[in-house]
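First, one chain by itself in structure tokens, the form predicted on its own.
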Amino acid sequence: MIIALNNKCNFTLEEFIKYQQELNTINDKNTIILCPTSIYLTNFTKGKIKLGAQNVSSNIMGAHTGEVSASQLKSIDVDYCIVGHSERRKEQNETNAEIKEKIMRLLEENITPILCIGETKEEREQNKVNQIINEELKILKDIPNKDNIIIAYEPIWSIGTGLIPTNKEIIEVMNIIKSIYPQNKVLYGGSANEKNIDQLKTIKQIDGYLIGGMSLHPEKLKVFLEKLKN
């Protein structure tokens, strides 16, 4: 399975170094991807854990102040990159068109995109889940090598709230995604933690997890991974 850890905007440098030392004590057969704050990418210690970024520019290198290009990420051995996270869609007004460009830049550099998709609470209540998922997946339609893209289903109303959909609701969305892109790995994200993994791991359609809040706590992650084995 794939376990992607999204640290978001957390840790001072001293805290990150200590955190990574604890993380490196984990011995697990799953593919673990660490996505730290961008300024700590070069502080990553190579080992069993893979390196991912939280964002990338939709542009190639050039006059784009504050941006980080896919080729720059590649030059520091980044293997994965999150795109389309709901926080960036909301706070930075990222559009599906921009997210598509980011995916294309990453694939040009052989970096695996982790595309986040998901509905808001209002959209779920209005029975628009299928519509939203299909709309956000449309951007992959004419992208070459799309089988290499990891898709992460993150119901927006679940992120950071401690609430998760029922297994039935998750399976419904997973089946939609897999019916369109059967070759792609599909992760679940949104308050996945050591307390609910026993429920989540019964869903056979899940190929892994994108973890936010719990990623900051190696001791909880160890429990999560141990429960995932059993």
Contents of the next structure:
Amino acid sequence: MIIALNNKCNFTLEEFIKYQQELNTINDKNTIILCPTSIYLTNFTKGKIKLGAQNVSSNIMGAHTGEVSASQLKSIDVDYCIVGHSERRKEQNETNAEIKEKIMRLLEENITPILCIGETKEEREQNKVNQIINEELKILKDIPNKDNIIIAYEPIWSIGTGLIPTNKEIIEVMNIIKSIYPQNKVLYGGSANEKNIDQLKTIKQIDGYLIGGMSLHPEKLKVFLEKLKN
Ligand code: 13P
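Switch from the form predicted on its own to the form predicted together with ligand 13P and give that structure.
And the full complex, kicking off with our chain again.
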């Protein structure tokens, strides 16, 4: 399984260094990917845990103030990168077209994109889940060599709320994704934690998890990973 940890915009440097030491005590067979805030990427000591970024520029290196390019990420040994997270779609107005460009830049550098997709509460209430997932998946349509791209289903209403969809609802979306892209790994993200993992892990279609809030608490993460084994 793939366990991707999205720290989002959290931790001071001092806190991050302490956090990383705790994280490195985790001994687990799963592929664990840490996506810290970008300024801490070079403070990460590579060991068993792999390194991911939370964002990348859609441009190549050059005159783009405040941006970080895929080649720069590669030069500091980043192997994965989250793209299209709903927080960036909302706060930075990222479009599907821009997200596609970011994926292209990452693939040019052999960095594995983790593409986030998912519906809002209103879209679910209006029975538009199928439509939204299909639209967002079109980002990958014309991208060559896409089998290694990781897709993360993150229902927006579930992120940071403590609410998760029913297993039936998750399976429905997983099946849509896998019917179009059967080769790609699909993660679930949205309030996944050490309490609901017993329910989530019964879903056979899930290839891993993208974890936000709980990623900040290594002790909870250890319980989560332990439960995932059994
Ligand atoms: P939470 O686990 O805090 O709901 O966040 C999920 C997420 O957005 C991971 O990218």
